[in-house]
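What follows is one chain in structure tokens, specifically the form predicted alone.
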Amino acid sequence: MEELSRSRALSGNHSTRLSRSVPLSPPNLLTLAVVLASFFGGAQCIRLANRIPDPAAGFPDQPSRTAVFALGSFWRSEAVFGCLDGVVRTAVGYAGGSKPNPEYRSLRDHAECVQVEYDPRLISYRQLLDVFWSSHDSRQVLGQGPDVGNQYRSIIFTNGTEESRLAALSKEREQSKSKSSVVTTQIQHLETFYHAEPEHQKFELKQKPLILQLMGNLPEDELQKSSLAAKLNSFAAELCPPHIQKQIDAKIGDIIRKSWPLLRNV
């Protein structure tokens, strides 16, 4: 495994910078927190000093499901899914190997992967598969871009016969797009998903201390369970849909220019 500074493998703009670096005064920090919270749905929680429970932590009435994919470096793979409508939360980890309790520095035959919890009423497994295929090079052998190794291989992990069927059909469609090379993606029944160490969870978001501050510097366990953190992790990686990226940037810029008194319609 490479150091934490290893290069990203997936396509797209790999920059994770915020588009503005204007210093924010305390009123503007509070305003930005409220606006970001309203943007992602008022029930989501960006918190400052007071600790307000995140309603996304439970979802007792929502029949959420989980899907697990391996598509290269799990730092960016997690960000690929976090901003999708219907995704509840994300986590990175290890699967596909035989070693019990793998660790980042000792994976053996496991692959880096992302676990996606989703609401099937809002997004389907087929749609997640479409995102999986479009977000990496499934024809590259044992790696993605400069990240080369068995831990970066492409895998769809399934939880049952229906997922296996849909995964196989999607692989056939992907292969039919070109006969000049072979799709290397494996389809495996998921045995165990091992959560990765805390420093790897929401990696892109953790490169943005300001956003973490606006969220109230959540404890690690709360950060991992937060739906808002999953979305902001994608935003930090510039992997939200372009119109959402632009909307968030515009809101931030407007707050910086106009300040607290003009916050009227959240």
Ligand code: MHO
Second form
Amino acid sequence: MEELSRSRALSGNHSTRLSRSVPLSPPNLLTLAVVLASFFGGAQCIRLANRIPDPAAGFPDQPSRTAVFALGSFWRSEAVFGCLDGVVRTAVGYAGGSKPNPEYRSLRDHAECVQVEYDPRLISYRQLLDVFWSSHDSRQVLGQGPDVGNQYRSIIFTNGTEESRLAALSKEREQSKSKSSVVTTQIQHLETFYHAEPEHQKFELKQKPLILQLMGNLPEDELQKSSLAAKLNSFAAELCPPHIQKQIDAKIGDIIRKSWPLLRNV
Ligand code: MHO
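Okay, that's the form predicted alone, but what's the structure of the form predicted in complex with ligand MHO?
Now the full complex is given, and it begins with the chain already shown.
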């Protein structure tokens, strides 16, 4: 916010000076147009602010990792992971089957799944596994609640022997909690993760146009890679921890009261 108001103030001074003494050469005209747009066009102003990069974008020298899980409807699965500290990005897609380029309406043998990009210094694969187990019913056969079918089966996708080992251990632990039914979760090597169609990405957040607007109506590609959007997607599904739900709620209320600034962090 400070950065924004500072740049607006600076642009304001610049335009004043321009109008007094500097001839309007094409580059200056451009500057003036940008400044005027930011003063007079509410929407324009928001568009400019959108271009401020997401703090999570890039992470050039901090290698992140990805983990893929299937645990029922991917709308909910994405929201399960988005609010965790250390989760950088989330995306939904299809994996576990053989059909090339699956689509929502013709998944065949694939399962709906979530890809979680995380910073291993902040959250471990083990912790992600704990969240996986505690966020669905791994003993329901081919489904979660009313969502029944192959596409809703429970799978841990692994991409290395260490992940496979941790996944197998965690499954044993889960099974040992009760022997009266079988944990149905499969552990599979991840072949290909196919991104789902845009309308399924950050689905829960997209049901809340007000929050999208407060974020500056980011274009789809920015929304998909934004860690803020991942978090707010969980918030929209009420899957952040209660104190975070409250905190975000208060922040949103505050922004609405003041009509300012954009929701850029929580
Ligand atoms: N029963 C869910 C399924 C959604 S899904 C992404 C629903 O319609 O809400 O498969």
